[in-house]
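Consider the single chain below, provided in structure tokens and representing the form predicted on its own.
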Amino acid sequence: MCIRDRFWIEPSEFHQFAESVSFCKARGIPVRIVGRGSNLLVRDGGIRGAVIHPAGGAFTAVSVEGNTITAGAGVRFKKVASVAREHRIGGFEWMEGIPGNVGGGLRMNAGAMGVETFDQVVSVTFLDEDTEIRTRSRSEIKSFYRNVPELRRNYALKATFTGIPSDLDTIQERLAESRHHRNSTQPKAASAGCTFKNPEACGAGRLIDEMGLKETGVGKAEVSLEHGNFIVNRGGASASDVIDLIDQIKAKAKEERGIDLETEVRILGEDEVVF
């Protein structure tokens, strides 16, 4: 597939999304769904086929009913936390520190401050493999640490989350705690988020620190001094720089500790552009 066969599609309604996926599948065009891309690394050759980026409309709609919040896949977690504060609903404060959106958060069961996305999910509406729009309750969906197998095959469209009644002062305090935690532990330099999932033995950042890999670099990609589980771009880093550094870290973890590190960041695309 050449560069002329690459497409960017921005549906704003669920039926448009379904029609786009159906159109591509019928013609054998590979489909990738990309939201904010906050935990995504695209190889230097780009993504072949169709990239569908849900934007606006139903994908950015938010509604509140009692202690539940329903948000489209394109809504930022930060926005969900803000809406929860406005309606005095607690339990969403951890989302303040997550840079991604609802769709990506559901896909990888994102988490922070000891909370994971599916801890608060009531239901998820998604496009299934047959391009039918369906809704399932939390009890019907299996979720694991940074992994929701069902959402590898199906595309999340929106979700309903539950919280608890809370007073504004308590919510503000927890929001401030979430912001402080993020600002004090994570680098401000550009990155694709946490690079590795935490192995059972210890946190990935701690492991990388103990192996003396902080500030190790390949090209313009470098292990962050602030947090070992972040690879930052010092200006002009290529995707291959980052991937080579990831491979070096994985090799050292296996050799020195017998640990098989698994990437949390999603790596997509082609190594080279084909014209």
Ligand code: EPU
Given for the second form:
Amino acid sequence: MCIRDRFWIEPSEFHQFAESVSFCKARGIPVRIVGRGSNLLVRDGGIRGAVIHPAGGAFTAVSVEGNTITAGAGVRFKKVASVAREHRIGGFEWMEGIPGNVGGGLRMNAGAMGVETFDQVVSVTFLDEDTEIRTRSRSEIKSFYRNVPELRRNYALKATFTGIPSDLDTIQERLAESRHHRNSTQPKAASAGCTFKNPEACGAGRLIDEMGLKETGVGKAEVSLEHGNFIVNRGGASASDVIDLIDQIKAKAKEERGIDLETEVRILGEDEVVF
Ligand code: EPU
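The form predicted in complex with this ligand, contrasted with the form predicted on its own above:
Then the entire complex follows, led off by the chain already shown.
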């Protein structure tokens, strides 16, 4: 495969998305779905095959019914939080500071402030492995901490979330709390969010902090001073700088604490560009 065999596809309707996936599958072209890419680390050689980026149309539609919000995979979590506030629906405040989209959040079971995406899911509409569009209710989907195995090969198209009736003051207060926690504990510099999943023994951020790794770096990639689980880009860091730093942290955690750190950030793509 060479650089000419790389495709970027932006469907805006579910049937276009389904057709794009079928087209690629029929030709043996590998497919990756990329939303905002906020929790991704793409190796320096880029992604082989087709990248499908849901954009606009049905993917950015949002509707409200009672205390439920239905949002397309391309809707930002931030937007869901603001729609919830407009309609006085509580429980969505934690989404305000999440940089990703609904699609990525579902795939990862993203979370913050003690809440996870699947705590609020009522149903998910997805494209299954046979390229059929289906809807499944929450009870039919297994979700784990930062992992929803079924959404590895089935691609989320939209989801319905539930909240609780609330008043504007309570929502504003909770939004402010969430914003304050994030601003006071997480870096503003460019990063891919939390690098590692929290192991059972101890939070990954605290562990990295305790091992004295803050501000250590490779090239322009550096462990954040604000939060040990973030690797920030000090300008022009390559993916391989970040991956080397990840490997160093993992080795030290294993050696010093016997802990196997697992990345939360998804690492994809090729090491080298082939022309
Ligand atoms: N801590 C340290 N040193 C650090 C970082 C944290 O001692 O460098 C301590 C804090 O003082 C606190 C504890 O560790 O006592 C927990 O820290 P924090 O509240 O920041 O939570 P976390 O477990 O490190 C998780 C999620 C974040 C989410 C925050 C806030 C994971 C891997 N991380 O972090 O999610 O924003 O809670 O709710 O589950 C992400 O998923 O990308 C992410 C950033």
